[in-house]
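Have a look below at one chain only, the form predicted on its own, in structure tokens format.
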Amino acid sequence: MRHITSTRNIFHEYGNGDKTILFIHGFIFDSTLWQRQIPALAEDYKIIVPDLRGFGGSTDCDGMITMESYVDDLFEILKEQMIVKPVLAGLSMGGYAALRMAERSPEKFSGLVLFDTRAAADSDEAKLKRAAGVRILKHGGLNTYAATLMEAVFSAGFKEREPDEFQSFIDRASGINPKGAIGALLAMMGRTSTISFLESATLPVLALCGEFDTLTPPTEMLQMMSNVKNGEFHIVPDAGHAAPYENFSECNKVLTNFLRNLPF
């Protein structure tokens, strides 16, 4: 493993394969979200796992972020590391960033993997919820906010099976820079829809959704994928919104099968 610093981001590199996967974490996670994918993939692929601006080791954040800021940072990493035709994989907010990267330059990628995410822009109701979150964070409520959000993210089964892991996610989320969380909420609130891109794209697309995901439910993701030309959709049993962590064995099996068939 190598820890590398780009202009704005800390990122981690695993494996020595000539085919690359860029994993993009969700809100309010960091790169550790993907630690259960690395052992299954590092022998055959190079894996790039960044901390988005304001999360994990990427502490350079003033709270004023757009989705384009994240996307610019990620393109910068690919350029600096001279990475050609990677697969993009993102969860939730990371899926928003992956979709927008692919929309901006589809010819630069070999495939797209979407975990527990959506292509639609925020509804008015969702925007108001994010605005309420900004207010809470500005008034010092990060600990309560993080605990409440993680309670909704993870399935009941995961919390029962792995209480220490669940608590560790709460602890890490409670320790981030509040400006990073505020910036992320603003970025998600202001992002554009990528529905038309996704439905017209020729890139191979794999979508996975936790069976018990209440934030981006399977019915919603199934609808999102219904008109995708070159896509496949899988429901991950016994998992919530953090499916690749909660049921990593099932996710890794589906993911490796998808990657084997890609024209890198």
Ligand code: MLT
Given for the second form:
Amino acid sequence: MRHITSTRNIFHEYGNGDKTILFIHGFIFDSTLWQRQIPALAEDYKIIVPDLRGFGGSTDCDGMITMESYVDDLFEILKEQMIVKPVLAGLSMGGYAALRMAERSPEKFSGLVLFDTRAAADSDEAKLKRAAGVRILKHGGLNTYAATLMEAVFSAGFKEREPDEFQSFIDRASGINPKGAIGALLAMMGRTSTISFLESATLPVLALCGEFDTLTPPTEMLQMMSNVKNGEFHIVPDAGHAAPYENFSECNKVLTNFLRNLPF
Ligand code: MLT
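With the form predicted on its own done, generate the form predicted in complex with the ligand in the same format.
Shown next: the complete complex, the earlier chain at its head.
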């Protein structure tokens, strides 16, 4: 593994394959979200896992972030590392960024993998919820906010099977710079819809959703994928909103199969 610093982000690189996968984490996670994909893929692929601005090792964040800032940072990593035609994989907020990257420059990617995410922009209700979150975070409420969010993210089965892992996600989320979380809420609140891009895209798209995901439920993801030309959708049993961590063996099986058939 190599730890690399790009202009604004820390990221980690694994494997030596000539085909690359860029994994983009969700909110309030960091690159450790993907640790259960690395052993399954590092032999055949190069894997790039950034900490988005304000998360993990990328602690430098003034709280003024847009989805376009994340996307600019990620394009910068690809450019600096001279990575050609990677597959983009994102979970939830990471999926919003992956969709926007692919919308900006579809010709630069070999495929898109969407875990527990949506292409629609925020509804008014969601925007008000984000504003309430910003208020809490500005007044020192990160610990409570992180614990409540992680409670909703992970399925009951995961919390029971792996209580220490569940707790370590809460601890990591509670330790970030609150400005990173505020910036992410503002970025998600202001993001644009990528529905029309997704429905007109010719890129191969794999979508996966935890059976018990209550934040981006399977019915919503199925609807999102229903008009995608070159898409496939899988429901991941025994998982909530962090499907690639909660049921990594099922996700890795579907993912490796998808990757094997891609014209990189
Ligand atoms: C995430 O997991 O990244 C968040 O649930 C995304 C969101 O709040 O829309």
